[in-house]
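Let's start with one chain on its own, the form predicted alone, as structure tokens.
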Amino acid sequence: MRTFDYHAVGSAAEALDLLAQYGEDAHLMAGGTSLMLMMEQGLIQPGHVVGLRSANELRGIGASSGGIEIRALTTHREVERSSHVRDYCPTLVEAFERIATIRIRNQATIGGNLVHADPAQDPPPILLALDAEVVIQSKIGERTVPLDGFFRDYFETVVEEGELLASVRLPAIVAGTKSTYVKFLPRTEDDYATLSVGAALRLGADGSCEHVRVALGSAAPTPIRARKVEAALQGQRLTGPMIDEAAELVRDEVDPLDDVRGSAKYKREMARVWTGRALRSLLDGGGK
């Protein structure tokens, strides 16, 4: 690991000052669960690490326009134990409960997870299914980006030099909307998933689909929305066979890699299977 200078800051403003001072030679650290591994492997070699642990303004969960706002330094464990999050969407709590181990969840943060941009991690699919957006802060102000447009490529996001992710905002959930998060694990409960699916569905009084979201992890260079699947279901009176037919379309939307958790061909097929399962469970009254 390259020698680096560590800077502990007490506010987002201090962090942004250091980013401006050191430019591309500086890297932010939240929980550090991914950053330290990448530094040990030589994938990232910053000369200056800016530690955000004491920037308390970037921590906490609160209400936001009928929905909730989760600040960037909030740990996975804090999300899973939050009654506020559970009242908002129990599925979100359940998704965070299934991340890695308690030791990791006590350290890892939601902001660090998203900026790390590993397509195999758990939070992005369910957050995408719930139409999350992120607030990105810089010295000149803030900008808001839909999570659907946040990821650019493997380990790459729209966060630019001199910026930090400040929070995640989730909109109010319309009554009658059900959601679910499912994943296929190849080995152990704390492993990354071969394939994961977050989905949300709301039916009208006549049984037609008023709202649907389908998002996948481990299926492409970034977490993705399955827009063809959504378009095939929107406005339709849903049946099991119709969902199975729509789930077939996901094969054309994913772009998985061969790795230790499965071949690209296998993951493509699992994308179809688990998309169908997630949506069928919601149609049958499952989800929360």
Second form
Amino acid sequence: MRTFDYHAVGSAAEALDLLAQYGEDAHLMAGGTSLMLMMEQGLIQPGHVVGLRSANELRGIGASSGGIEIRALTTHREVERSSHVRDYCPTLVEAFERIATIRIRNQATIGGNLVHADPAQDPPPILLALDAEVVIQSKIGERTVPLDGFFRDYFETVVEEGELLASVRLPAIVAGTKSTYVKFLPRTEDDYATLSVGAALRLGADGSCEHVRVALGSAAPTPIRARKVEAALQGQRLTGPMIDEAAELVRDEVDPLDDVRGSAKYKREMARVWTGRALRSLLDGGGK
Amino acid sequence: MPAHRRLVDLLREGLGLTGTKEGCSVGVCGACAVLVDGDMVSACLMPAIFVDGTSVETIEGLSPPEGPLTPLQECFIRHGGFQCGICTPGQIMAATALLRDNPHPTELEVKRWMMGNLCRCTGYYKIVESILAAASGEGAPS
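Could you present the same protein in the form predicted in complex with its partner chain, rather than the form predicted alone shown above?
Entire complex below, previous chain first.
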């Protein structure tokens, strides 16, 4: 690994000053789990690393207009163990409990995870299913961006030079909404998923679909929403066969890669299968 | 200290504490598991600069050189919780963190917690058995 100057900062403002000073030669580091490996492999070679660990204002979980706000430096383990998060949505806790291993969850952060933008990671699909937004801060202020639209490509997001991701906001969940996160792990429990699906569903009193979200991981260059599947179900009185039919549409929405976890063709089929399973479980009263 | 130095290098090369092993170097195998302020982490993924001002526990610090061993270490010996020994420091640090967090875990909780510590010799049964034995109070100095 090429060496670098490490700047430990105590606030977001200090970090933004250093980003302005060093420009492209600077890189932010939160938990460091992904960045260390990318630097080790020479994929990123910053001359200056801005360490956010002591920027306590970027850490923590709190209420936010009926929903919750998870600040960027909050570790996966803190999310998983937070009573705030459990009260807000137990599915979110279950998704975070299954990320990699406890060691990684103790070190890796939610903000670092999102800006890393690896399409195989666990948080994005469930956060997309819950309509998360992210707050991006710069020297001129802050902007809020829906997570759906945040990811640009493999390892690329809309965060520009001179900006940092400050927090993740999740809106209030309308009563009666159920969500689930499922992942297909043919090898080991701590592996990246071959495919994963986050889904949310709310049925009206007459059994019609009032609200539906379907999001997938490991299925395309970025985590994605399956909008065609959602559109086919919205407003309909749902049945199992109708869900299976809608799940067929996901084949046209995914764009997976061939890799050791399966061929693109196989993952496309698994996208259909797991989308159907996730939605059927919600229709059958599963999820939380 | 150079900023790019990893915690595992600081421990093994800088301080000569070679009890912590390096296996996969990518945070997967658990051989380099150590506790930083009580939290289990992979020393191969953590920049050494991160531990400035923290308390780092490694296998060397669990018991004094002349003993006694901790009940958990004693149980790994009694129950054959290792063969070649390479993964053992990581296994014991992980299990130490488990028993502090949850002194009486079920077998499933042990398996879930220890999931990220790979062993290519024992088949895991003996490791789980050793941890459950320690949790039941076995191995304490009499």
